[in-house]
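Here we start with a single chain on its own, the form predicted alone, put down as structure tokens.
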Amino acid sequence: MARPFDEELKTIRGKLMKMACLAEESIVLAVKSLKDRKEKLAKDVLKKEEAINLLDIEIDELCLKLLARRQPMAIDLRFITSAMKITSELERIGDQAVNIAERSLELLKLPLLKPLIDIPRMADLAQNMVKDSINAFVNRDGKLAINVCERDDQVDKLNDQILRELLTYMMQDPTTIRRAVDLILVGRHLERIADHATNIGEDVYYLAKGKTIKHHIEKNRK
């Protein structure tokens, strides 16, 4: 038999998944606008920002009402508090996608510096981390949550590689500095997206296992 507020929990889960889809789409569109040099795609990302922000507010309000009215315990309490944290991370992921779209709009005004290879690879890694972190949340899959966290190192390494390459461009030719700096910022935004996905993974692990892995606390306790 379903409990009285199961439908309310289902509503929160549905809105969170919708928000995650919008955040993922924003990452894809922002990087595609940069790679394909299409202004419309970047502007589409800017339009999605409001929808993401509204869902952030809606989910927070639903969670707060549930906490006040139902006074949930154990796994239900962990679900609601985790949902609020994850929603905040998704909103920040949306902001990072907007930042990439804005860099893209600036770069469209200038000649292409170089073919983009590592940035799209980095974007794929970050987007998949976001997708898998949400799948882990929906399925309360602690193992997948840990896997997401472990992938953060791959994104960091690509970001370092992109930075080194672009610094070389700037040293060899000062006229490339503006474009190179914008691409460095894109790499930084993608790295931050991966960080937010990692934070979601950590929250999901707590939801699934009742243990925290933030700041390697569990490892340090051993």
Given for the second form:
2 protein chains.
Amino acid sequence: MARPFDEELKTIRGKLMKMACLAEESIVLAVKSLKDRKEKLAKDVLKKEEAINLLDIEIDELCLKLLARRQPMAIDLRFITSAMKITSELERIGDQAVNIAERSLELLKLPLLKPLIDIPRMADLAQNMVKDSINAFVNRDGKLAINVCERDDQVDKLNDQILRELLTYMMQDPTTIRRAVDLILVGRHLERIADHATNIGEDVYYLAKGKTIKHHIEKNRK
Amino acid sequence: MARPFDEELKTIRGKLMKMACLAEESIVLAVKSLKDRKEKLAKDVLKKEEAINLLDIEIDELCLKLLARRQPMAIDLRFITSAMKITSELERIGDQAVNIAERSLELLKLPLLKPLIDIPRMADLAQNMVKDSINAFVNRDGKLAINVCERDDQVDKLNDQILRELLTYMMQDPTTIRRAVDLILVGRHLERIADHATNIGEDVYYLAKGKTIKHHIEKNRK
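Right, the form predicted alone is done; let's see the coordinates for the form predicted together with another copy of the chain.
Up next: the whole complex, starting with the chain shown before.
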């Protein structure tokens, strides 16, 4: 049976999915600009940022209106407060993609340090975490939400590996320092993206299951 | 006139202030451990993390209960949704302090690179932004909230300066690379803390004034 504000919840869900798509595209473009050394792709990321930011404001306002007008209970209330948290996370994922694009524009001024392999792999992992966290939200899929959170470790490990490799480069050849530091920071940005996807996964788990996996708190409280 | 759930709002406010204090103390301890080379202080930060995380969960649950039971309108609704956003920001500030403490523990294994001056200055700025953002929240002070956001630039500039200085160190003496990279990452963590305080400032401005300064969107919408 359709309830009075199902239509409004559907609008919020649609806008969140659109926002997630833009955020994912930004990650892909930013890392592609770095890998293929294409300035235009980095500039495309900067253009997408405004659309992401506008959706953030829109979704927030829609949620607040819905809370005020409809005074939703239980699962709908949780849906709306989750949506408000998720939109913040997506906005920050967009910010991190912008940071990567800015690093890419800096790196394009200098010769290529080395062909990039691990950073694009890390970007793939992070992007898929974002995609799956939103799929988990849309389908209230607690299992997929946990799975997203579990993948965070892989990204962290890859980031450590990238850091170690770049330290070796710098020590062997100090002319690589500036570029290596930029790449280390790109690694950190991707790690943050994975963290934000993990936060979404935690919110979705709470939405789907009504209990928290944040901070492994169930364990600590016992 | 006291209204039915003023008491509950007061509880939320008190818990947020406690959480903010813990987050501030964590920043101070983490940077002091780095500056004074004291392992114990870094370990104290790790202990505080659990208290911060528990408060995050508690505040979130209190807010959800209040939304469900009391169905608040207008300003109270905005207060509660702001509190939910602010608790997420404080939790992440705590995470960043933990990251700094972890870097400090790594750096303590190696000889001192140089006496730290700019990083403690940056930490001061960031910590004061956190403190003032919460003061602005408690007093619904839109002017102080904007002032916090404006200070973000100072932190960013100091971070750029630290980065440039450390790059010079590394280029002159490759044996400093490992430590310099750790200090660059500490700078990034402090920059993130200032970003989270800025996010709180933006939320508080919305709470106090009913309009957003996020993403300079008022300007963009015109």
